[in-house]
Amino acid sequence: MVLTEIEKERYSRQIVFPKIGEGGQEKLKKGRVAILGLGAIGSPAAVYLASAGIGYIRLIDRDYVELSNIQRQILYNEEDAKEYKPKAIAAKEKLEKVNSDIVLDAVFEDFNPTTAERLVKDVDIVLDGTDNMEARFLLNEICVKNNVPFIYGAAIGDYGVLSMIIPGKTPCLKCIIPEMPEPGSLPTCEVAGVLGPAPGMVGIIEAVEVIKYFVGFGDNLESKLLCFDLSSLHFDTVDVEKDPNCSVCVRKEFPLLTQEIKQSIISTLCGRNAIQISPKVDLKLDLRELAGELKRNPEFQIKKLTEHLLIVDYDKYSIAIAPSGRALVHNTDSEKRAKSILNKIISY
């Protein structure tokens, strides 16, 4: 894929760097990339992949911009908190001032079994961006499965690890974490807290390994598990190996992924105190027209309606309704309860 003149000119210190090149650049441009989640993790990650020029760039995430995000979330502002902007959608408005030669695909949809191989099979590598083990398991399964490489990070406090997940070459994420924590069971940023830069951090090195992967330079971080401890400032890379009975990487079994999905699927968010539940199939709500309705009802106060999101409070609890159907109730950790309150407002 020929630079233009232009490109050459946007890229010049980058092309003149010689570990890249010019075709090296041609090869970032070329480039298809998936950021699953574009929160501390995902935010510096994507404004260095676009503006590297990295030719597609996919956008996912569930969830809207909060103003206890901005802290450490770099892509956002308190304006886009104000009109509670879904994530993906403010991560590309801000993304095409950047870089308005590359495709920015933003996508509002949560990453779970009826998502997941549609959102990432067609791209050459995944970030991992994500709050939680279980999507990150998940993200194992549905990249192993379609054979597409992803990098692992995770940071809390001022500790971050990465690894790179290569399918068919490398260990898988199983290999390295062989059982899945029980939810709740690990520290959360609401809980331990986290320092700005350190999850900044694992977006950065990501965003490096991408480049690296596509020109073919340097060492990288197959089969490695780098930690480290902006405290210490002490970095560590550990060898992981493959284990050679792993039920996803060599025996093929996709437990998350081949779950039955009943009428909706409903999930803690980490350390939210909400819960999320989106139905199996789309809705297609017309967020006015449901808006309209709920003015109807005194127990209902309509908070914000923009096109991509219904805020409503109802007593002590704020739902979040996207067009999908798919919501967040917070202000709860009861799935029982959240489906209740929904129910009140919609029907799966």
Given for the second form:
Amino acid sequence: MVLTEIEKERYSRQIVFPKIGEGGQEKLKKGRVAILGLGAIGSPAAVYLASAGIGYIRLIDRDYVELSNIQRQILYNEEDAKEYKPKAIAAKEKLEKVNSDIVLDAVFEDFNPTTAERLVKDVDIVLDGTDNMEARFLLNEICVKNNVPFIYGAAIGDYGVLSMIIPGKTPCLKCIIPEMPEPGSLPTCEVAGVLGPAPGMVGIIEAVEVIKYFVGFGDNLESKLLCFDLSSLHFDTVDVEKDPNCSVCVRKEFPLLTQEIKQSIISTLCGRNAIQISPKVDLKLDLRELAGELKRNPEFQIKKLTEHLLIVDYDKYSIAIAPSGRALVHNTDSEKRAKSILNKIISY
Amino acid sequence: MRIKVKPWGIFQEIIGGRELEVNLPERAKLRDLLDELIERFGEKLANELFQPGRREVKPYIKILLNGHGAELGAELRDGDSVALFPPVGGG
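Alongside the form predicted alone that was just displayed, please also present the structure of the form predicted together with the partner chain.
Once more the chain from above appears, this time first in line as the rest of the complex follows.
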């Protein structure tokens, strides 16, 4: 993939860097990356990869911008929070202004067993920018099944960890963490707090790993776990080994991916006091029409209507509904309650 | 014999530093080291390390002996290094 004269000018500082050069820049241009989760890890990763000229970046996030995100999720601003803008859309708008020569594909969807394969299998590498273990274990299964490398990265407080997972070559996430911690058993950033630059550092290192992976220079995090602690500025790398009996990468069992989905997928957003309900099929709702119907019932207050989301207040709950029918019910951790509230608005 | 313990994440907070040296009798095992640490740092460490009501390490906690995964029955030698990693799920 030959570089244009404008591209040679734009990327001149990294082309002159001997480990990249013009050949390396061409490889970046050919690269296809998915960033799964555009929060505190995904934000800086996306900026660096778009700036560096990765040819195709899929920006995946299920959530919208809230004021409490802005402390660390550097792609977003107060305006995005006021507009309840989906992170994938807000990220694309920002990154288009950084680099209009690359393809940015915004995906405002949940990553779950019904969507995962479609979102991940046609890229060269996936960056983990998620905020929970269930998504990471699902990502692990889908990447092992489809032979797609991914970079595991996570942070809490002032502490971050990373590893590069190349199916067939390195240990997978299940080799590194043999059991998926029960949802709710690990501290989340909402509960334990997080120093913004800790996940930021994870995102930056993930971006470096992607660049090195495409261009082919330096050491990488294959079969290694990098841990750092920003309070003590202590970095360490330890070797990790493949589990010879791993159910995912050796025995090729994919329980999360193959679980039976009835009409919807319900997930608890740990530490956020919110429940997400994703219908199995796209309901293709007309949000304007739905808002019009709800307005007739005084129990509902329409807080915001955009092309991507309808935000409705009902009693003490706030409900965000996307055109697909996917909904976030805030202020409850009861699935049953969330379902019954949502059933007043849309029927599945 | 002297064993180096390198805690990460929550274990660093509980143990209060990034490295700790523990004196153990010869032929002590990895399990003895954990018992010694819990003796010193109490229930808070036990709650993070062990499954509720059992003296079994939570399945998602990684304990490396000189950089490699090890069973609790592994015998320790003078100068060994043991790292404790909690899983990290945030982001």
